[in-house]
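Next up is one chain by itself, shown in C-alpha cells, the form predicted on its own.
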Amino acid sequence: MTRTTRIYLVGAGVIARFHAQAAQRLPGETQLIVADPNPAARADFAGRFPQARLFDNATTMLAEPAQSGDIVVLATPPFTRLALGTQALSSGRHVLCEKPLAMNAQEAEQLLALAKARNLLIGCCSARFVDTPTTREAKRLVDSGSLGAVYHATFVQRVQRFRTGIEYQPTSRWFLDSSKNGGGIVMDWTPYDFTMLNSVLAPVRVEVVDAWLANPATHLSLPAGTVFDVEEHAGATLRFHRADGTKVNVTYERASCTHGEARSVLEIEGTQGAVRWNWLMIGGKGELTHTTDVDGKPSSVTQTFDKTELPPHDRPLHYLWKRIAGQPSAAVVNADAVFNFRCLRAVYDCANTGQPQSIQREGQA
C-alpha cells in the first residue's frame, strides 16, 4: 500500500517553497499543508504549489487530527520556535525545526522532553551538510583508524561580506536582531557545523574553552529603526573529548563579515595521516585529500567527488522521513540535535562570561 505523508509548513517564504519542492520528490503520496498569517505569501505560495491546502494560522491547520507519520516543518525565525514547536509536538506530529534549532539552551530541552513525553521527533536542519560523500569519506578514515590517534582539527571558514539580512536574503532584518535570531553568525551557520563535527569525531563531551565574538564595521545603508546587534565573526577554541579517552583540539572560525582574507580550511590531523575536505559539496562537487608519511616524505592522494543523493535543501525532510519510517538515516534528532545545539550556545555563554563551557552528550557519563 502507499505510504501517504502529510507535511505541515509553518510559513510560506523562501526557505519553506525549498521544503515544499522537497516534499514533492518523497517517495509515496504527499499531501501539503500550509500556514502563514501574510495574505501575499500565501497567494505566492498558491501559486507556485496550487495542490497545496492553505491556512493563515498554525493553531487552525494543526487542529486536525494527527495521523501516523504527519511531519510539521518549521520555516520560520528562532524566537518563533519553542512555541509553535510546542503547539506541533502537542498536536502529536513529529517536528523538523529550521536551523537553528531554538533561542537558547533551555528552550531546545523544552522541545526535548515534550518529544520524548509523547514519543515523537523533532529533528534539525542543521543535518544539511552532515552526509555528504566527502564527509562521509573523511569520517571513515577518522574510524578506521587510517589517521592514527586523531589529535587536532582545524575549522575555519571566513568570508569577506556574505552577512545575512545585509548581503544575503537583505529583506530579512530580522536576522541582524538578537531578540528574533538569537545571534548573528553562530546561530546562521554554527549550527551545520558543529552537527558536522560532532558526526565525524563522535564526541562524548565538548568543551569550549575560550571564544570570542566580533561585529567589523562596514558602510551600511540600512533602513531607520533596523535592530543590528548580533556577531558576524566568531572564533573558539574548543576540546572534544572521545569514548576512548582520547582528546582532540579543535580551532574553529567563523566569518561572514571580515577585513582579513576569506580562508576555508577544514583538517583533521592525526599521528599517521590527516586529512583535508570540502564539506559542504555545493553544485555536487568536492575533493578529499588523504595525507600520510612514505618513506619519510608526506604524501597526499586527492579523491574527487562529483555527485551527491540529494540537494541540500532536500536533505533535511528527506531524513527525517526516513528515519520515521525505520530505515537507514543521516536524520539529526532529539538528543542529539539538542547537543549540537547546545555547543554553539556554549561559545556564546563562554564569550560573554569568560568562562569555559562543558556539554555533556546525553547517555555519557
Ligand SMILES: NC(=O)c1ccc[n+]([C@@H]2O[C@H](COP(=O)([O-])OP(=O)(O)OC[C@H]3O[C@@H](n4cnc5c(N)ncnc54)[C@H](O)[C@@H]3O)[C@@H](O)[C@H]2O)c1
Given for the second form:
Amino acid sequence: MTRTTRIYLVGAGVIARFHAQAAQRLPGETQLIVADPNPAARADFAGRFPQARLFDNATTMLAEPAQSGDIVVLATPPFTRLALGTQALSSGRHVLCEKPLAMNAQEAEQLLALAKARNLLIGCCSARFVDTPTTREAKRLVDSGSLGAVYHATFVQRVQRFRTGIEYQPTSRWFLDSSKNGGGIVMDWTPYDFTMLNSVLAPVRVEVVDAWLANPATHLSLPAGTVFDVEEHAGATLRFHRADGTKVNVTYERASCTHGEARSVLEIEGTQGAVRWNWLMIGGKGELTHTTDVDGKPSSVTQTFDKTELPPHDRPLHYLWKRIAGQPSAAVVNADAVFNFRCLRAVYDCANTGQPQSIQREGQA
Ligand SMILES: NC(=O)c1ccc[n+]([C@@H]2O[C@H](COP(=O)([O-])OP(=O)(O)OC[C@H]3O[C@@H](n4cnc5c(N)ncnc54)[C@H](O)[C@@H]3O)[C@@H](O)[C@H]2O)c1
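Return the form predicted together with the named molecule of this protein as a structure block, the form predicted on its own having already been given.
The next block holds the full complex; its first chain is the one shown before.
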C-alpha cells in the first residue's frame, strides 16, 4: 500500500540533505517541507530540492494541521532537541530525531512521555547501522547458540584524526561545544555503538562499571572564540545482563583523535566460538569471520557481503515509515531509543562521578 507522506525537516544542513534524498525514495508520493532560520542553508537546500516548501522557523511550519503519517525529522544540533521535539510531538506528528536523541536522560524521558501520551512514535537515527547484513548474521550466531555461552565482547574503533567540527565538517564548529552537542565523540558515535550492541546482545540491564574521557592535544588553529571543551577519546568497561541471567563483559573504546594507532575491532566471544565482523559496511561491503575449535585447533570461516538493502542515510527514515505503516522494520523507537541513549549518557555519568551506573531496559525490572 502506498500513501502520500509529508516529511517535515527541521534544519536544512548537511544531514537534512540526506534525509531529503531518502524522502524522495520512499514508496508513494512524498511532500518535502523544511524549516531553517539560516538564509544560506535555506538557499542551498532550495537549489538542491526545488520542490521543497521552505519556512524560516519550525513554529510556523508545524502550525499547519497534522495528517496521520506525517513525520518530523529533527536535523539540528542536539541542544535544540527538547524544544523542537516537544513542538513536533505536540503538533500531532511522529518524530525522527537525529542522533544523539537529546542532551541528557531527563530530556529523552520527557520526549518519550509526550510521545506515549500522544500515541506517537519518536524514533532515533542511531538505527542507521543496526541492521546491516553482517550484523544480522552476527546476531543470528549469538541467538542460535552457535557461540555457546557468550561472555565477552570487544568494541574498539579508533582513528587518529577525524574530529567532527575539525577534520570532518569544519563548517559546523558547534560539534566541539558541550553546551550545543552535550559532549564529543560519545554523543557523536556512541549512539550507533550502543544501538548495535544492545540489538545483538539484547541486555535487560547495562552496567557501566568504569569509564574515562580524554581530549588529546594537537596543533590547532581554530577561529578566535571557538569553544572546544569536549572529549574526542573515551573508553568504558561495561557489563551486559541478559534475560537468561548470563553476563557479557564488554571492553569499549572510541576515538576520533588519539596519538596511539588506529584500530578497529568488533568481536564477540563465547564458550564455543567467536565472531568478528565489519558492522558499518560503508560502501556496501563487509566481512564476518566465525571461529570455532576443530580437532583442537582454531578454525575460521569468513563470509563476505557485498550489498546492503538501503544506503546508510536512507535507513532511519525508511525504517520509521515502515513502522508507521505497520510493516516489519529495524526502526528504533520510544523506550528502545531512550534505553540506548541512557546507556551512553551513563558513560559520561560514570566518568564524571567515578561511580558505576546501571541502566534498566523499560519493563525488565
Ligand atoms: N553531518 C553528518 O554527517 C551527520 C551524520 C549523521 C547524523 N548527524 C547529526 O545530525 C544533526 C545535525 O547535524 P548536521 O551535520 O546536519 O549539522 P549542520 O550544522 O550541517 O546543520 C544544522 C542546521 O540546523 C539549523 N538549525 C539550528 N537551529 C535550528 C532551529 N531551531 N530550527 C531549524 N533549524 C535550525 C542550522 O541553521 C543548520 O542549518 C546532529 O545531531 C548530528 O550529530 C550528522
